[in-house]
Amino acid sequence: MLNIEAIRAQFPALHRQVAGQPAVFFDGPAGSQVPQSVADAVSHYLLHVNANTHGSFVTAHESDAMLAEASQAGADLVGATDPDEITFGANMTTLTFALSRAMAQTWSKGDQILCTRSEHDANVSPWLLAARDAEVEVQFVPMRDDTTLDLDALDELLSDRTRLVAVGAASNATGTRHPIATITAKAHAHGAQVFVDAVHFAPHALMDVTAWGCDFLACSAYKFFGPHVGLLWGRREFMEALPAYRVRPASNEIPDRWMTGTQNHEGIAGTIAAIDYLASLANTDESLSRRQALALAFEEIKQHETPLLQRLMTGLAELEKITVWGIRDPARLAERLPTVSFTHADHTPLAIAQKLGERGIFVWDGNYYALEVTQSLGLEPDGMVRVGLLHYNTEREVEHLLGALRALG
């Protein structure tokens, strides 16, 4: 099991105070805090690197060095098994408008698009404005009752005019996982592409490409205890296939062709700090690879956040006035993630948002930009309360969540 203790000492946020209180951060779904490792390698290159790539001389040939060990950290956290497929970029949202600007000038009048109901934004509204562009028809897999996606409407939605399903491995609002690798196979089925938006998904459990069979990735280091960087996996042969967007010098050759202009080099190198953090939680001899830690890290914080799930689940049907969007049967919670969100009966989100943060208690009010979940649950326009569990978070601090809620009355 995950030593708590020594995990929350690599993190100075988590040494904050409100009021005289320990602040509690149940605030990751937005965006975790980082350890020192990641503050210090981002520090590290600023200060005694800080380069371009490709001079001819020590400080670019470091760079150089750094920027391809960072793509085989990134191939080793998604199991990919090329690192010239991974791509960084600004965020998630950012590359994949790039990406899909790109998909966009393969596609023809009449084809068609899926999504879900159960997205982020970012996972819609680059897809809507590329098949505007296209002229090409987009349609929505709709959820349940219980926020799982209908895979029987996907079946009827599917077809050769089919070109992309894009889908998220979990939902940012609800915590709901999706069978990736079950929605992948129908998709390829068809002929049709699918792209996994894994930004939720990456700080709870190990991403597998290989496995889940889907043609495109992303996710953003900022939400598994990193920096503000994006990285985006694509399989090689339509990451050299597809029309990218770049500037007339740069490399044709991937991941260049798609990472024009100077990158983050800070925020990578961090990067790959933060990945070598998960995969230092497994505790194992050095003898494994980067990969294999990363799995039994992965095991480790699903040990540690199934008990504060079930905990934080249990409290909240105790209160009467609380109502848990999403799954909450306890027999089902392997089918989501430890991301909470509920409503009052007597307080909107924002009221009780507010009074949680006078208490030091940090959480989400809202949509967080999951639009269509809000939309689809008829929550807008005040949307949700969100609670966030990470392995650095505590029985304690669910205790002192449920403890400031019955106050609420």
Ligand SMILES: Cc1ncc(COP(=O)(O)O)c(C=O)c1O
Second form
Amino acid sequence: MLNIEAIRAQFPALHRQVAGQPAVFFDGPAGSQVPQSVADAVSHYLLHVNANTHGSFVTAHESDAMLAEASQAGADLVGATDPDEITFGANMTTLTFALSRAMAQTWSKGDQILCTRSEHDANVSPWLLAARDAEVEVQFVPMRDDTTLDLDALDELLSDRTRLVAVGAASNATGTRHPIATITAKAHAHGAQVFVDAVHFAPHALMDVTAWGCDFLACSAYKFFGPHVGLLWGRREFMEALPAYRVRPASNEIPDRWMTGTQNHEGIAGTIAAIDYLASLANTDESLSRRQALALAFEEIKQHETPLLQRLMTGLAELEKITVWGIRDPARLAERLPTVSFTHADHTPLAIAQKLGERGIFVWDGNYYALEVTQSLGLEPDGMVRVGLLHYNTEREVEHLLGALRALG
Ligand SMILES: Cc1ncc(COP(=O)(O)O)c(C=O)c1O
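Give me the form predicted in complex with the named molecule now, not the form predicted alone.
Full complex below, order starting with the chain above.
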């Protein structure tokens, strides 16, 4: 079992107060808080290292070593065996635009790209724009009524013209998980590549590019207790062959050919610390590899998050005026993450977020860039209220939220 009090003690932000009450951070899907160890790693790099790469002096060597360690940590996090397959960048959106621009150079008129209606727009717009440039068609896999992806429709849409399926590991709006291994097998049967947006998934469960069989995956450290840094994994053969947009003097080796300009070294140092923080949650005396520790840690996270999600769902179900959008069946909670979006019969999402915000409960409202989701559900322009639970949240906080919602009438 996770020792939540000891964990919370590592996160200075969790001790903030709003209007004399402890702040409740249910805004994790937009960005998690960081433990002290992450801030220490960032500050250590800035104050004691802070150099460019490939120089002939000690701080440059230390920067090279830090980046090599970060690649290994990233590979351990996503389940890759080759650290050179890890690229860091500004954020998932920027990395995905860079990848999409390069991929578009390899597509031909008449090819087809598949997106889904369950995506954050960072896994839609890059493909729409790349497809426009390459004169390639884009089709969307719809959601079923329960917000799961319609895999029968995927079967119908896939053809030998399909070059790419872009799919999220989980929706940042509904929390619905997508069956990546199944989708990958279907796509590969038609010779299509699979790009996975794991940004929302990453703080909750173990990513596994090997088991999923996908070709590319992107996530963001600031969603898994790290700094504002994006991470892209891609199969070596593709990352080496794709025509990356780069400056001429830069190395053409992976990952350098994708890591344009000087990177956010301090953020990358903090990303190592974030991955090590996650591994530390394994809470065992056994000596484990970082990957093994991460696997155990995510089991512990699930053990903590699941009862919180159950309590949140039963509490919301008792509130007649609230409609939860997404998987509601208590028997199917394993198919979703503890991110819950809802609307209220009498109050707009913005009004609810503001009322809760005044009470120190941080939730998001709107579409959180999951535009395809809110459009499909007919919920534009107001969107939904989103409550995102992370492992540092507590049952007391969930009860506090439910009490505040009950008070809305
Ligand atoms: C599911 C999902 N994908 C992509 C993104 C974009 O990530 P970034 O801010 O790193 O570009 C987000 C951010 O909220 C997200 O939730």
